[in-house]
Amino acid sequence: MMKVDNITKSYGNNTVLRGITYNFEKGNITTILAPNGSGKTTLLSIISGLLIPDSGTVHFYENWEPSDVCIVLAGEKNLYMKNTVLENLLYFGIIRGMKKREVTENIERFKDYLPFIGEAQSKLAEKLSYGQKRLLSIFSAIITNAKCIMIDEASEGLDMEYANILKILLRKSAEDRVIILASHDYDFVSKVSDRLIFLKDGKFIEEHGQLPLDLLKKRYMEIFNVDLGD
């Protein structure tokens, strides 16, 4: 388990997080929902240690260390494009303290959940499609021994086939870890999330278990006063 306790963060006069407190449970996929600019990425960055909060703390249990937390940001900047798929996977595992043998064992453990990974290991990352790059970024976190994986816009750029692959991969990898998502893909998160948290005005204002897509969109529109269409 991991707890954020009274986290606050401001940028100049703009306070984006106001006393966020929450327990993230192992075995759960928790999704934070809010419009762009609401502080989702800021919170993930604080948990990962990329940002320092103005106040508050992040507590790790079960002898966790900050290095046990891994973040995958949105976009394509999570990979070394001139390296092969396998070189990327080995690099990200080794810099997190794993031995090469451990990395290769974890690739074998999870590769059936990402069908293209076997034949693509010798391919340069820059030669992959955008969706494959996105899945590889997430896979590079999953094959580490990180106990908490946070993913910003997990399904960004994925077609239906790859989104379904990612759902299965996340569910499998969440069995013994904390998984935290920040996403605007309501259909995706409604199917994969165990907990859904709405972030508004710098606070967690509402929490739900699994919600069907129509109810999730309805509640989002009510909370943020936006029209998501049909």
The other form holds:
Amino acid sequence: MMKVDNITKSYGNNTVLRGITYNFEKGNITTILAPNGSGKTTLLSIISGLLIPDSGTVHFYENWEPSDVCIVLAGEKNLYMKNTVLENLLYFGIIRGMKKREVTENIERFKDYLPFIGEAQSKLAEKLSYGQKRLLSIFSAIITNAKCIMIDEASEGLDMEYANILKILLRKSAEDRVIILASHDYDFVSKVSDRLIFLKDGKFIEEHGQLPLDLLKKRYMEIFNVDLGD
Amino acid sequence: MVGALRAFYWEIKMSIMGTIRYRFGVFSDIIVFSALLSAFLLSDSGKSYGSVYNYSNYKELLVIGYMAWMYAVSSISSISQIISGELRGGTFYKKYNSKYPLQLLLLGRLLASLLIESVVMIVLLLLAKLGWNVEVTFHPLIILAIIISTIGMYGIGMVVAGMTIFYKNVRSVIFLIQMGLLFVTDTLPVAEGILSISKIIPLTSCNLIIKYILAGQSYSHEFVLLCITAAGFLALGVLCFSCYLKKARKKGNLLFY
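Instead of the form predicted on its own shown above, give the structure for the form predicted in complex with the partner chain, please.
Below is the entire complex, every chain and molecule, led by the chain shown above.
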């Protein structure tokens, strides 16, 4: 389990996070919802240790350590493009302290949900489509022993088929870990999230359990005063 | 410990596999370094070594000094290029959150670069032998001096790597360092006054040791100096890298690549 406690962060005069406190529970997929530039990535980066907050702390319990956190950034990044799919998967597992055999077992465990991984193991990462790269980078985090996985813009660039695959993968892998998502895909997050948190003016202003899509969009429009259409 | 070694091995493996698949980088290194060495040999750049070190085969001194310089500049520039590439590619973040120290993983990448550089050097040695009839004698202590110098220069590389994280684009600084080292560290003949100052750079001591060994002169004083400066620069590098990384984590530079 993990707790962020009174996290505040500013860039110059712009304060993006104002005293955020929250307990992230094991087994839950928690999604942070907010428009662009609201501090979602900043919060994920603070939890992962990439960014030092101005004040506040991140507490890890049950022998968790900062290195138990794995962050997957937005975009088709997070991979070694000149290496094969299999090399990437093995490497990211091994630098997280796993043995090659353990990584291979985890790949086997999940690969039925992700058929292209089996077919493309010897393919260079750069040869994959955007959606495949995105899924591979998320998959490379899922098959590790990371206790907390944070994914920025989780379903970005994924078509309906891949977004469905990702939902299944996240659900299957969330049993004994904390999963935190930052996303704008309301349809995706309404189906996959256990907890939904709205981030506004640097604060968590509202928290929900699962919300149907129409209600989620309605609340989003009300809170952020935007029109999402139908 | 086993896990750390496994990760270290995989860093080397990933880097070498990636480089093999991107062969043009190695070919361009061979072309650039060959052209530069050929220019020095053609212009008799190291002629004054003959009288300074009382050693007739001055071209050998030039070639072997050039090798030491190549390792030094590689250990300075590689680590900065690796970090900037990883920050742009988004893999740095995963490395940062790995179970093992970032410096260990980066060292694996550096070692892979130096291994690739060794391939380039073998080609250069062949070129020197076949094209210029320069045969290089390798003494175990020469190899040891080059290794110690490379470790010390890695310290400078860590300072530059830290600057890369914080300031992002430091390519012109790296170029200046590379060229500066060529002209002040006795890789090419240098004035005595400059040499007395540049001795604080491990590569200078290394170049002097190489020449003293081949010329049959005493080198023990230089060896002690090399060990001290290499250790000093390495410590400075580790310290500066940590400071720059902390500053970057505070300012948010890591997120804006």
